[in-house]
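Shown next as structure tokens: one chain only, the form predicted alone.
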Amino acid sequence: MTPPEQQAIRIKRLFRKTRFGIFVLFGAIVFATSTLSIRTVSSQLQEEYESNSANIAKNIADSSVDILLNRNLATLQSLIDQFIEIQSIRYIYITSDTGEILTHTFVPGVPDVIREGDPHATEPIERSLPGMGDFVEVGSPILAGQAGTVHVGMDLDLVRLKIQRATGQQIALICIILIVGVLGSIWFVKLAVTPLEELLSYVVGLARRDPGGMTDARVLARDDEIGEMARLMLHAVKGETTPGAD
């Protein structure tokens, strides 16, 4: 190997940690803002569904005041049915004033772990249902309670869902961004190393006292600090060799 190939081989060296440095810094700029982009879409989507769904449920209630005077469950059920209807909404079941539950859409009948909850409750709930899946509960009081309450229960299966679509397409816009930045500091770090390279291949010409290297002209001609310091190098050589220079 010759002496300009292992300076070459240096250089590369001299280089690599900043090759490794620059893919560690895009590596965390892409874990932060991914980790960021999840928590942010995540709470955004689950508040949109979860405001959605306490929307709905105080529909429900005002709705259904004169219906709930009049003791028309079947059209109390009719009414609950068109809103079960909407994505997301997986269950809706209305209580009296004393927690019995009156109408519902749980098919063949309601889980125990319903009948066992609080029927007055109106803050956002999770609730896991056997052989259904978890869900966010958020309910709605009718006649501030005095004629019962409306519950409304959204899918968090399908929040998820969408989470990840969401996120996984902002993931991978992130992961190109990433592949593209580090590609282009690479070949940035390729532009740096060349003129080293050929500096270094002009001080072995001038150690050798080649007079083609002494010359080259295409590291002479450089108007930057490549070529300045080649000059200074030649300058300095000249001066060694002419007699009487000390």
Given for the second form:
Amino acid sequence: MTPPEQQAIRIKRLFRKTRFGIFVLFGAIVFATSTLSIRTVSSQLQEEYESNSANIAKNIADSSVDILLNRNLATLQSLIDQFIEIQSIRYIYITSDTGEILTHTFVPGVPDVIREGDPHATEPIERSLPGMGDFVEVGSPILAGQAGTVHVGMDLDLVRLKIQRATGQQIALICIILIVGVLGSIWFVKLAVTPLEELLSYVVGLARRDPGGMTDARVLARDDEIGEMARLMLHAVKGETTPGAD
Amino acid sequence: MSGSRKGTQPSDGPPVPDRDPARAAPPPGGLLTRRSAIRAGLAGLLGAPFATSLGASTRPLAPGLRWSGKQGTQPDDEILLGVSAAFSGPSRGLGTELYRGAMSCFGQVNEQGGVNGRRIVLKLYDDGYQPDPCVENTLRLMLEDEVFLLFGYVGTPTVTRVLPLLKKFQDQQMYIFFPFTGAQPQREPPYGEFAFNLRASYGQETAGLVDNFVRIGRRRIAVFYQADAYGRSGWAGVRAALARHGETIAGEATYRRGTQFTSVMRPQVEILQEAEPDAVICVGAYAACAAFARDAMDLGLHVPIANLSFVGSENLLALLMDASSDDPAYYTPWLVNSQVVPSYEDTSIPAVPEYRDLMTRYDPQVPEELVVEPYDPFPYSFTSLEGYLDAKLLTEILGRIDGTPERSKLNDAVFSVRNYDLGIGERVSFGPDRRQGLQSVYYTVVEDGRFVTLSDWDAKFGLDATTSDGAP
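Could you drop in the structure for the form predicted in complex with the partner chain? We only have the form predicted alone so far.
And the full complex, kicking off with our chain again.
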């Protein structure tokens, strides 16, 4: 391998290292951003859904007082049926102060897990109902628990799906930014490398004392650092070959 | 449901100009369709007594609708009643039969000159037994069509969602008359003042069933019910009735509204089988209840299966008899249905021959624009008899309004009904604290492919009356 060819390879290696560095840098940014984004979106959405469910439970509890005291269970059922149409809310049931399930939305029947659960629980509970899926259940007392408790079950699978979709969208955006960034960086590096390759080629011509190469007008005409270096090298070479020249 | 406003309005004479330009407007395109033109012409020529007008519930409700301020004043020649009922879907038989019964009465009334010279016209919308369409239809009936009152509504989940609307517009004194539901919300505060009921309540029906079952020793009673306000109303009735006997509901299973007869009810049957009930009370519509009765029989749950009046007994029976080609009676021996009107087979009851005569004479059909699924109506049915009685009583009430019909006069007209003989043996009275006309509940079982009055519970369903092969 001739020395000029080695120099050309060195520039390619330099370029490859730069490209690798860009990939590593952007990859690290994507990984860190995605991880943070997934954790943030996941926890925020989970909190938001739980908060929504709690609000719905409270809303029903506030609306149910008169209805419950009037023992109008048909109206109460009509009320919870309207809330069950809200996405991600999969079941609602209302227990009396004695723990009896007064109204619910389960089909074909109330699962045993629910029957055996704490009828007055208000803290979020994760439940796995056979044949139905995983749920987070939140409760809200009616008339401070004196009239009963509203329980709202949120579909965890659906929430997980929504979280996955939201984080997926974020990651997709970050990946697009990564690709655009890497391609842009490569292009910019290439902008810098191309004149260097031209300079190298010119210098090789000078070294060979190639008459055509020595007067390569394209490189010498450049008004940037490459052009200055080319002119400087030409000047140095001419000084070597012209005795008495200063 | 028709998606267009066709303006077909058969009348009892030449077509009567519509008082409302919007209602009288031709369909999109600017012209009457050929079919509707022919129909209108034929109706005029034949002097058809049926006065119906169709709505288009698929059209979006205009935003910002307000009352017109007419306070329900009706034009000189008609009284417009607003109907939103199930004319499509698995419960279409109920809306259809109720309408047929009512129109057999109104047909005669219109043929005889109407109520104080005014024809009774029904503005029809289909809600498919679904609450949201029913609410939209009701708003349209009140605000756009400016009906005089609401009539012929079908179902608890639908009516319970309409009641708050009536309260919201209470200044306009809009009332719902004789809805086909026995639920409590329209019988008690805060909405009771906006409804007048004729039929007995689900509480009375379930109490009667529970009392009879307990009396013959069947104390473990389970409930199969629709997962909505109707089902809950019946469930609450059973629970309250059992509590009076010191019992609780032995087991319960639910189904979703709109379930078809082809659906499998095995999970529900198995849930109830675990409870080992002595009887099951079903609170549902005919398609689902028939599916449950079929699967209960097939899976060996051989106990009395009771249905409430809302079920639509003839529709239920037809499905079950068709389901067993070898023996049409195979699925029916355990059925017992409560009814809120007497048997249409008992012609000794004065109203029954009247009803049968009018049903035969007019044979009212739901306007074809509303028919989206085939349905073969029954010549007579409990539901159409109830529709007939509803219409008969409403005609009487409308006739008691002095002068121009105005909604502000309705309360007085209704409360003037005291010991009115509707022709079924039980007299009807209304008052400020009495907004339900009838209290009686009747019980029927299937014999020879039809529902007949159950006279001896013990002999039919007593624990000792069961044969070795499990049949009652």
